[in-house]
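In structure tokens, one chain follows: the form predicted alone.
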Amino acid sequence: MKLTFRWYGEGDSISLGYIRQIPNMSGVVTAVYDVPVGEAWSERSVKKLKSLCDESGLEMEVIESIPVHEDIKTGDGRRDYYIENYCKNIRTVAASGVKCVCYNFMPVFDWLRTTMHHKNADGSDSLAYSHEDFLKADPANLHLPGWDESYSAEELQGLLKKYAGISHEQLFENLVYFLNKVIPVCEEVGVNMAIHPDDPPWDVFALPRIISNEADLDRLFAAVPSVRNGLTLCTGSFGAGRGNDLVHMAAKYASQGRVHFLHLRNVLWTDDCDSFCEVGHLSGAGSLNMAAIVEALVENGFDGYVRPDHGRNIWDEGGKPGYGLYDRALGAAYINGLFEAIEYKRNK
């Protein structure tokens, strides 16, 4: 497996010289975030990151991600304009070695938490979702933690009649569509798609989720054949529906060469509906078997590109929720131990 880590750009409060240092580091996941959704990049933008990546001694080839400008998911306005500057990004990145890009079709929300700063039992602070007061949300007047700086309220409201009416049979043929488009660009110029799951895995304000289980992705799969259309397995996502297997759906998928991109973080389901918080990684700190997931991955096939999800906040350490320096260098660690331990078992 090549183990990344995720990197914001120069505006990142975590070094690249602090990445690098993290034991078995092969490189960076990152994306160009200085342009609106839906244009393309420059040549010289994506160049630059890479510059960086590689005076840092770090490989960059893992975009996470391109997004998915939202007339492409909804099927209307100027989606074909949309998904052929989504098919200029794919060339300019593999043109700088990109190999894998992860991206979501998720309607207006591509994550959603209830708070940002649960107090967890050790002390620390970690994102969390509560559905009881997910149910106390007005989705006419709606503040969600994480997303009130990244739309206005007229924005939101919108966004969110703009969806009334799209079914998940509509959406799904949307995502089928804009596939049809680009993966054709993408086995030509050697770049793998790998969709994340909804997170979390079920309907929010009304908005059809369609990557949500293995019946969702098995679809998907039979739609759309070419092995460039694959997953970024994300145990967390996945992890918070109940329902899903995820021993099982690693072993299937990594056995189809469907699993391009890891991200490897544990759960703890908090009472009996759909609550949850995100834990340290370890298995016994939450609801998740990570050592049988890696397992089954690995007795698979899988060498692809993994890293440690969102993280806690630990040791007063600041800055963005989710995605500091300590605790997800450690779970990095620990995704070390995982992947050597199982391998040498398996070669020994």
Contents of the next structure:
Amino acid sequence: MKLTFRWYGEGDSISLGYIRQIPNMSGVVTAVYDVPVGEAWSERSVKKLKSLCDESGLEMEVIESIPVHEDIKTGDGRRDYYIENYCKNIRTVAASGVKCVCYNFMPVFDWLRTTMHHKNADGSDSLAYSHEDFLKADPANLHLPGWDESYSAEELQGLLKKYAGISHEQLFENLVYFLNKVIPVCEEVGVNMAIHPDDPPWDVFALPRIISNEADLDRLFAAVPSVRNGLTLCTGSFGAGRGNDLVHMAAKYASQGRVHFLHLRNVLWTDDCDSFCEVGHLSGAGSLNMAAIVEALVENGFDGYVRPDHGRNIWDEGGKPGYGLYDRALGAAYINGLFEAIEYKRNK
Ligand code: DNO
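Starting from the form predicted alone, produce the coordinates for the form predicted together with D-mannose.
To see the whole picture, the full complex is given below, headed by that same chain.
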């Protein structure tokens, strides 16, 4: 595996120098952040990121994300124009040595939580989702933590209305249409596409979601069989869905060579419905057996990129929820330990 760390570019309060000091860190996962969704990234911006990484002794082989414009998901408006830009972006990042692109196909909202500051018993705080609080949210007057600045009230209502006519089937067809144009470019330039699962893995506000479980993935890989069409196995996202057998999924998709990127974090299921909170990375902190998941990956030939996903906010760090340095660095150290122990045992 190649251990990586998400870095939000020059605006990130965490320096590349700090990231470089985390044991076994091979590179960063980053993106161009100052271009509107759907537009082409300039070669200059990508090269700039790459040279900053080079100077710090870190690789830049993974992009998270090249975001997908809503017109591509709804299949109307200027979808072909945006798909063309997407293909251009793939060529541009590939020219700077990128090998893997993470993206998602969730309508309107990417991840969704009901609080960014759930208080944990140890005094840390973390992101959490309460089913009860979610039911209280009024789609006509939405205020969601983390999303309030992303859309104006009118934009949001317009988007929700647009999706009212879009079924799961239609959204899936639009994803296949997109991939049928993008994957040939990936094959040409040697880039793996790694779709990120729905987070949480179910429909929200009647918006369709189509990458929530094993059946969804099977359908996607059957429709676009190239192995360039692969997955970001995000344990926290799939793991919030209690019907998802993560160990089985990890083994299955690793053996197919489709797990291009791995997000490792744990979640703790907190009630009998769908509520969960994000916890420290190790198995004992939450509801997922991280060791069994990593073992299933290693045993089935996984050799992709890994990053510690969301950490708790500890030691009064503050900063971007989920993306502080301290707990993600602890997560990275834990991930190193898991892989080392499992690989050692396997190669003995
Ligand atoms: C949240 C992340 C997601 C992820 C996108 C990929 O912290 O896991 O925002 O980057 O879904 O497109």
